[in-house]
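Taking the form predicted alone, here's one chain by itself in C-alpha cells.
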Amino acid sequence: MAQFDLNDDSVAVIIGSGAGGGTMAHELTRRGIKVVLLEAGGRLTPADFSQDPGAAFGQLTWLDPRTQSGTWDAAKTSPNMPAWHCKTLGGTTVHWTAATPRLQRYEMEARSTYGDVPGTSLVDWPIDHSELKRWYVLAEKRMGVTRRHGMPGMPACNNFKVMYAGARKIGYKRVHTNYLAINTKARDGRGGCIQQGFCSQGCKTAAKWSTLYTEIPRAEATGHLDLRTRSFATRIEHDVAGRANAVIYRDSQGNEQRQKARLVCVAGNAIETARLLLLSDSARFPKGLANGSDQVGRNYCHHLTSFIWGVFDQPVYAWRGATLAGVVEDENIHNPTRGFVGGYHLELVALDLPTLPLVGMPYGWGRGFTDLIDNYRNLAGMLINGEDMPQANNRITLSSTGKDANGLPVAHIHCDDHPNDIALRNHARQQGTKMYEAIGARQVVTSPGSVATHQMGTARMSKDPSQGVTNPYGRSHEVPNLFMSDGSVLSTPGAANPTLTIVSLALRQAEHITKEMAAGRV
C-alpha cells in the first residue's frame, strides 16, 4: 500500500469508505490519481464478523453520541441513537441489507410532479433520469444486482412466500424477490449467497457487495491508495482563494495530523458530512464550509419506515434467507387520490430475536408484547420504505450540549413528520395489514417508525445555488475543489433504498473529477 507525505498537495483526500467513498477511491486510483482515504473506523475481514447480534452491533455501529429533537418517532423510541450507520472500513455497505432499486423519473422531478406541497422544500433533481439510468446500469453490473443483467433472482424463502401470497390476494402484481447486490451465483471472485440470514451482521461469505472487500482492495492494488483507518476528520481547511487545501484529522494514536490536498471528497454519511462542513467554519465561511446558502444540514431525509408483523398458526422461520429478499412495488407510484404524494415499497424483513423488541415492535410491556415474542417462529415480516418530504427545518446542526471524545460538538438531528409523511405511513400500514389478514394471519402488529438508516439530503444537489449545496456532480457551489460523495447529495429521497444511487453518482462524479483534473480546473 502506498504512503503519501502529509505535505503532498497533489493527493485527493476522501473522507469515508462506504458506498460513495469506497467507490470513489477505486475509481480515482484506477485512473492513476493518488488518494488518501480517511476512515474513522477500523478494518475487519469477513472472518472477523460476529453472528452474535449484540457483538456485531458493537463491532460495526457508529456509537459516538448524538442529540435529537422533533416529532419523529426516533426521538421517542431511540433518543440515544436516532440514526444507525456504521463506523468501520466499508462503512454501511458492511451492515446494509443490499436492496438496490432504482429511482423513478417522477421521484427525480418531485417539485414539478407533486407541485407546491405546503411546508416542504421540494426541488427537482438537476440531473435527468435518463442520464442517471446510464450510471445505474454500470453500477448494477459492478455490484452484481439480482434480476438485472443476467444475475438470477434470489430464491423464494418462506417469509417471501407469505408476502407473495398476501400481495396477490389483494391484487398486487409487482411482487418479486427484490433487486439485491448479493451474488446468487459465484462471480467477481466471490461465492453465491448461502441463505443464512445474517445480512446486517456482516456477510461472512462475502456474497453481499461491500466496498470492504471489492472496491477498496482493488484501489490498494493500484499502488495509488494510502488508506488510513481509525483516522477521524475534524476539519477541512481552505486557502485565501477559498479552495479546500487540507484536512485535519486525529490519527489512530489520537494525534492531530494535517494532510494537504488537491481536492477533497466528503463521504462520511449525510449526518457526519454535514457536521464536518459545519465544524469547518472560518472568516470566509462563518456558517460552515460551503454554507453561504445556509443549506448545509437542511432538508434531511431518512425514509419513512415501520415494521408490519403477521402472526400465523404455523411456523414461518422468517430468519432463513436473505433479510430483504422480497418487495411489493405496486405502491411506488404517484397517485394523490390515496391522500398523499409520492410512494413507498413494502420490503420483506426479518429481525433477529434480540433486536426485535428493541427496534421492531410497539414499545411497552404486557401480554401482547410477550405473545409476539413467544410466537417468533410464526412471524412473517415486512418493512415500509417510503418517501419522506424534505423540509428546511429538518436538519443537522451542531449540538449545544453534546461533545465527542475530541471535545467537538456532536451532530444534533431535528426532524418533524410532515402531514404527507403521516398519511403515507398510515396507508402503508393498512395495506400491509390487509395482505396478512387476507391469508389468515391471526394477528397483525405494526411498529412505530424505526431508527433512521437511510441518511440523505443534507448537502443536496440543486440547479439554483440558493436551494442546495452542490451542483449536478456533487461539487460544492462555493468551493470548486470540494465534493460530496454520499447520500447527502440526493436532491429528494424517493422511495428507493439509496445505496445504488449513491454508487451510481460516485461513478459519475469520478469521471467528472478526472476530466476536470486533466483540464486543470481542479
Contents of the next structure:
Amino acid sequence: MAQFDLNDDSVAVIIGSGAGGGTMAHELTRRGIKVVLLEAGGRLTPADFSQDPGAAFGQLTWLDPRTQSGTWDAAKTSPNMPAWHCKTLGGTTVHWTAATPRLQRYEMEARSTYGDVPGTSLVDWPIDHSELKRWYVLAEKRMGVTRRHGMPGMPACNNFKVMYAGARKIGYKRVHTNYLAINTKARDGRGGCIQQGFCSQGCKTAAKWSTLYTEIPRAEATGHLDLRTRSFATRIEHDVAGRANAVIYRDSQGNEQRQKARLVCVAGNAIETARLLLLSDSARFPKGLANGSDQVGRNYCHHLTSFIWGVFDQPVYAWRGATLAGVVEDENIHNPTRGFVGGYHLELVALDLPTLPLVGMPYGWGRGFTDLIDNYRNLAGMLINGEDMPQANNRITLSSTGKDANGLPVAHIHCDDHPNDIALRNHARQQGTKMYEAIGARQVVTSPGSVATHQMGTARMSKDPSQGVTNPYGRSHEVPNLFMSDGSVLSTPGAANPTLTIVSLALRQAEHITKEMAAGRV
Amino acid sequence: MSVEHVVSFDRRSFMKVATGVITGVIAATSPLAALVPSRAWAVDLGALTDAQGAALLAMIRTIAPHDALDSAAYALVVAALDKDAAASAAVKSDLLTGITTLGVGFAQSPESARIAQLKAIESSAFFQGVRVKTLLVLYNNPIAFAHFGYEGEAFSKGGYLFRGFNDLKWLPEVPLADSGPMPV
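Other form of same protein, the form predicted in complex with its partner chain, not the form predicted alone:
Let us now look at the entire complex, which starts with that chain.
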C-alpha cells in the first residue's frame, strides 16, 4: 500500500469508504490518481463479523451520539439513535441489505411531475434520467445485480412465497425476488448466496457486494491508495482563493493530523457529510464550507418506512434466506388519485428474533406486545420504502448540547412529517395489510417508522446554485475542488433504496474528476 | 448476558457468596434442559437481594409475559440489571429506588395488580430502563431461541439454502420468471 506525505498536496483526499467513497477510491486510483482514504472506523474481514445480532450491531454501527427533534416517528421510536449506519471500513455497504432498484424518470423530475406541493422544497434533478440510466448499467455490472445482465434472480424463500401470493391476490403484477447486489452464482471472485439471512450483520460469505472486499482491495492493488482507518475527519480547510487545500483529522492514536490535498471528496453518509461542512466554517464561509446558499444540511430525506407483519396459522420461518429478496413495484408510480404524490416499494423483510422487538414493533408491553413474538415462527414480513418530501427545515445542524469524543458538536437531526408523507405511509400500510389478509392472515401488525437507514439530500445537486450545494457532478457550486460523493447529493429521494444511485453517481463523478484534472481545471 | 450465568444450583456452594439469588427448576421434558447445566438452576446476584431480584423478575414477566417461557430466561434480564448496578453506585441507587416504587408484595400480587402498578410508573426512567433491558436481553439468548423456534445464525451450518429456506408448502410455488433457479 502506498504512503503519501502529509504535505503532499497532489493527492485526492476521500473521506469515508462506503458505497460512494469506496467506489471513488477505486475509480481514481485505477486511473493512476493518488488517493488518501480516511475512514473513521476500523478494518474487519468477513471472518470477523459476529453472528450474535447484538454484538454485530455494536461491531458495525456508528454509535457516536446524536440529538434529534421533530414530529417524525424516529424521534419517538429511536430517540438516542435516530439514524442507523456504519462506522467500519466499507461503511454502510457492510450491513446493507443490497436492494438495488433504479430511480424512475418521474422521480427525477419530481418538481415538474408533482407540481407545487406546499411546504416542500422539491426540485428536478439536474441530470436527465437517460443519462443516469447509462451509469446504472455500469454500476449494476460492477456490483453484480440479480435479474440484470444475466445474473439469475434469487430463488423464492418462504417469506417471499407469502408476499407473492398476497400481492397477486389483490392484483399486483410487478412482484419478484428483487434486484439485489448479491451473487446468485459464483462471480467476480466471490461465491453465491447460501441464504443465511444475516445480511445486516455483515455477509460472512461475501456473496453480497460491499466495498470492503471489492473496490477497496482493488484500489490498494493499484499502489496508489494510502488507506488510513480509525481516522476521523474534523475539518476541511481552504486557501485564500477559496479552494479546499487540506483535511484535518484525528488519527488512530487520537493525534490531530493535517493532510494537504489537491481535491477533497466527502462521502461520510449524508448526516456526517453535512456536519463536516458545517464544522468547516471560516471567515470566507461563515455558515460552513460550500454553504453560501444556506442549503447544507437542509432537505434531509430518509425514506418513509413501516414494518408490516402478517400472522398466519402455519409456519413461515421468515428469517431463513436473504433479508430483502422480494419486492412489489406496482405502487412505485405517480398517481395522485391515491391522495399523495410520489410512490413506494413494498419490500420483503425479516428480522432476527433479538432485533424484532427492538426496531420492528409498535411501542408497548404486556400481552398485546408479546402476542406477536409468541407467533414468531408464523410471521411474514415486509417493509415500506416510500418517497418522502424534501422540506427546507428538515435538516442537519450542529447540536447545541451534544459533543463527541473530540469535543466537537454532534449532528442534530430535525425532521417533521409532511402531510404527503403521512398519507403515503398510511396507504402503503393499508395495501400491505390487504395483501396479508387476502391470503388468510389472522392478524396484521404495522410498526411506526423506525430508525432512518437511508440518509439523503443534505448537499443536493441543483441546477440553480441557490437551491442546492452541488452541481450535476456533485461538485460544490462554490468550492471548485470540493466534491460530495454519497447520498447527500441526491436531489430528491424517490422510492429507490439509494446505494445503486450513489455508486452510479460516484462512477460518473470519478470520470468527471479525471477529465477535469487532465484539463487542469481541478 | 449469556446463558452461562445460569449455573447449576448444586455448584453454587463452590462460588463466591452473592448478595442474592434467583433459582428455578426446569421441567424434565423441556428442550431447555439441554441448554443449562442442571435442571435445578440458579442465577447469582451481586448487588440485589433475593427479594429485590424477585420483584424485578415479576416486573419483567409483566412487561413481557410469555407463560411458557422458562423463568431462567427472565432471570438473565435480572442478572443484566444486577450487573449494571454492581458496576455503578449511581445505577444501583436508581434501581433500588425504582424497586421500592413497585410497593410491598409486588412479586406475589396477581398480574392485573402488577399491570396497574406498572401503568402508574410507565413514564419513569426506572420503568423504561427495565423495559429496554428486557427487550435487549430476553430475546437474545439460547433459551429464548429454543422457546420461540428461532434458529439463529446459519453460516456455521452452510446457510439455509439446503436447510429449509424455501420449504413452505401451504401456498403455491412462485413461477421461475418472478424468482430464480436453485443454484447448481
